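Below sits a lone chain in structure tokens, taken as the form predicted alone.
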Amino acid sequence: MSTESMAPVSNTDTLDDLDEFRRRAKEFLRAEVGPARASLTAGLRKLGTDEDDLREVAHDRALQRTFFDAGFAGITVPVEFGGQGLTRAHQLVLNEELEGYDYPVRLQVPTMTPCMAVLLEFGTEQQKLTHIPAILRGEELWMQFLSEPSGGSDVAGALMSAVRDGDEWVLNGSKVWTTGAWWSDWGLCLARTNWDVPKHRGLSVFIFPIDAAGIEIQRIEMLNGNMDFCQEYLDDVRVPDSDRVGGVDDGWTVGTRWMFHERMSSNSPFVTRPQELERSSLDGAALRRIARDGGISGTDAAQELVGEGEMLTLVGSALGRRVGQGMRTGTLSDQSAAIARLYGGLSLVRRNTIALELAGSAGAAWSDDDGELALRGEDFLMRQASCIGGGTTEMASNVIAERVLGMPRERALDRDVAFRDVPRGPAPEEN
């Protein structure tokens, strides 16, 4: 499925015209919608208690549900699942029209793409119907049980296992990295459902709610005391065959396009955020800032590293848009996501690199009177997480050269082997 068949149309004689469309979108920014808060750009930051977090999920529900009511959620979204059915133009209208202005962004990524994306590409009219409308109204949240306490970037290795029991499966097993989920309402969970053949052909993909009896969930601490990051264990938990998306065994076919809407994500026609917002975050204006307020700014040294930082981040503005073209208009595969990918986890480990040299001693002890010289040591031993969420860079660099430059392929020992029989650590359960 191409990229532009992601954002279906309903009817072009029913699209509004984009200026039009622009109009209804800046007056209903200036009317409904707040300033945009200083925790859009946090990251993977602690701000606050746990009490602040959940208040600041609710607000971005009840804030979804401002768009929603307004005819601004689910833009590319067909009419009959509660969308706007309108194109991806229609989307990136609303996007340049964001900047400066609040946002439901805990409603984004990964609800909207690639959970949602999954649902709409290869979910059942009943599970679509059940379960996007109430995604638009910021009813349901949504998280994806992909990766696995022993399996790395290895996403087809999962030992998640699950046995069918009549109308049910019963699913057993540990997910990890799962972000939010302690606040989050739905899962799309990637399990093994046969151990006899090799390890991409044995795989199925269900949905759950995340308070399902059997599941327990424990949050991770990492270093700079945020605890976003969670694990989750599955004991005996049973879903209805109705909740499988895909076929049975065919997993992989649905893990695929979900990995591919998860490396799409900042150029995905089902995503409402700021245009401009990646490049807001650490771009050249921001590290000018830190250089001034750590008094340098006027030094030959400070420029470079600015200067810079600001090419990086142009760069990545330009790659974004010429891959997604690329995809859009059939010139580059699918799996060209995979090079926006790769730049952009690269480019977040420079700039927080920049940022930490210019705010210097301050990097390794702050206050809060040291304005943007704050937070930067923390970010910078964070700066990792970039090549790591949502697929790794090595990862990424492999679909490259494989996918896209069409390289020989790695060696894999366990290529056609049934998964059963890999070698690796603790035996799995028997069935």
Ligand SMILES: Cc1cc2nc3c(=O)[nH]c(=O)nc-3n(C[C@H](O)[C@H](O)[C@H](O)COP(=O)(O)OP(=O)(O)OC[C@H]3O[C@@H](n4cnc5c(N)ncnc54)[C@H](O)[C@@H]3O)c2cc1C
Second form
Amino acid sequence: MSTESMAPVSNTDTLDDLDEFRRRAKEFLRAEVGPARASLTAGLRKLGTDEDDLREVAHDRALQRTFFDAGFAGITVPVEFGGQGLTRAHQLVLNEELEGYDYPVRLQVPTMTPCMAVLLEFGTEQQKLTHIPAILRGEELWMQFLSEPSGGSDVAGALMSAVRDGDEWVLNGSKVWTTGAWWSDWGLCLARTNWDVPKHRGLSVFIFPIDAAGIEIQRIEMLNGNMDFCQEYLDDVRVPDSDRVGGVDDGWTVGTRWMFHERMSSNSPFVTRPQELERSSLDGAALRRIARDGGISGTDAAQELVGEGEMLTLVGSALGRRVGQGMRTGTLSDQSAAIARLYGGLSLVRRNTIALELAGSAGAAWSDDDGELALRGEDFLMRQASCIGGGTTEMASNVIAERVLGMPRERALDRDVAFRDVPRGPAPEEN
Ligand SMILES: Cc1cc2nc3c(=O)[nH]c(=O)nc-3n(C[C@H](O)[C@H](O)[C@H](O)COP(=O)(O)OP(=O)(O)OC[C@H]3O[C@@H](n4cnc5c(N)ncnc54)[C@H](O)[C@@H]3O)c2cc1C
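Structure of the form predicted in complex with the named molecule, please, following the form predicted alone?
The complete assembly is shown below, putting the previous chain first.
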């Protein structure tokens, strides 16, 4: 499926002319949206107290509502689900115009994609009518209940169990690394519904409110003090069958698209985000300022590092555009999203390393008034997150090798074995 077909245009008769749309977007942003917050580029950093975090979340929800009321939410989402029914080109125009403005950052990934994208593709009419307008109004923040303590990259090896009981399912098990579960509303969850077939054939996908009875959330502190990561324990959580997404035991069909939408990340047609945000966060200009503030911009070593950083950034932008265009026009398979994901992870690690080298001793000890030099050490310590979150870069390499280039599948000892008989460590109670 191409990215265009992911975002059907339902009101082709009233499609805005792109120039007119750009004019309206400019006017809206100027009149109703403030300048970019410093916290927009904070990423995994700790922003302040829990109250500060909750204030930021409330701000994002209100801002999403402002976008919705002005007709700038869900640009590529069909009108019947509260969206604008426009094209990916309109979304790109909005993203270009967003440069320098505030935007509802926490509503984008994972709420708009992969969660809303999965609902649009696999949800029932009722699920879509219930949740998608609420998401677009900023009333529902969604999280991915995908990773498990016993096997993150092996997503199909999920041990979270869902057992049918009449019109309901009873879920037991644990999910982990759920970013922001403590301030979110709904979860999209992969669970095992059949232990007697090979692992890919016994999964189903469910949705539930994160504050449902039987869910305990524990927060996990990262090495920089950020506590958005969570582990959830589900103890007899009851989910109506009407909240199942996709067929029983057919969760892997949903799951593969889910991971595709996750790899698309900010390239997704459902994401509203300044076009050049990634670029401007640690591009050559930013690195040049770090070298200047560190007093070494005249050195050969600094010149080389800044040049390398700018080259990495430019290549990343061009690659993202090329892969996106290739997928849209069908010259590249959808699996090619893994190429941009792999490059993005590796490039950000290198650019954070360059920034640390340019910062010199301020990379080890800094104060808040160190300007561009501040936080270089912390970002360096957190750099690997860009190679892990959203699926690891090693898994992206596997996808490129196997599904883009058609190389032989990795050897798997559990391929045709009933999941019940696959040897593994201690597991939650099975049905
Ligand atoms: C910032 C961030 C945000 C996240 N947010 C969420 C979230 O909201 N929801 C959620 O469910 N999860 C989330 N995660 C979890 C993330 O998806 C997992 O950490 C990731 O999938 C890897 O799983 P793991 O940590 O269990 O590592 P493992 O799967 O144990 O992997 C360990 C290492 O072995 C490598 N490896 C494993 N299998 C293979 C293989 N077959 N071939 C080659 N290499 C392999 C991996 O690539 C990795 O380098 C987040 C993680 C981060 C860092």
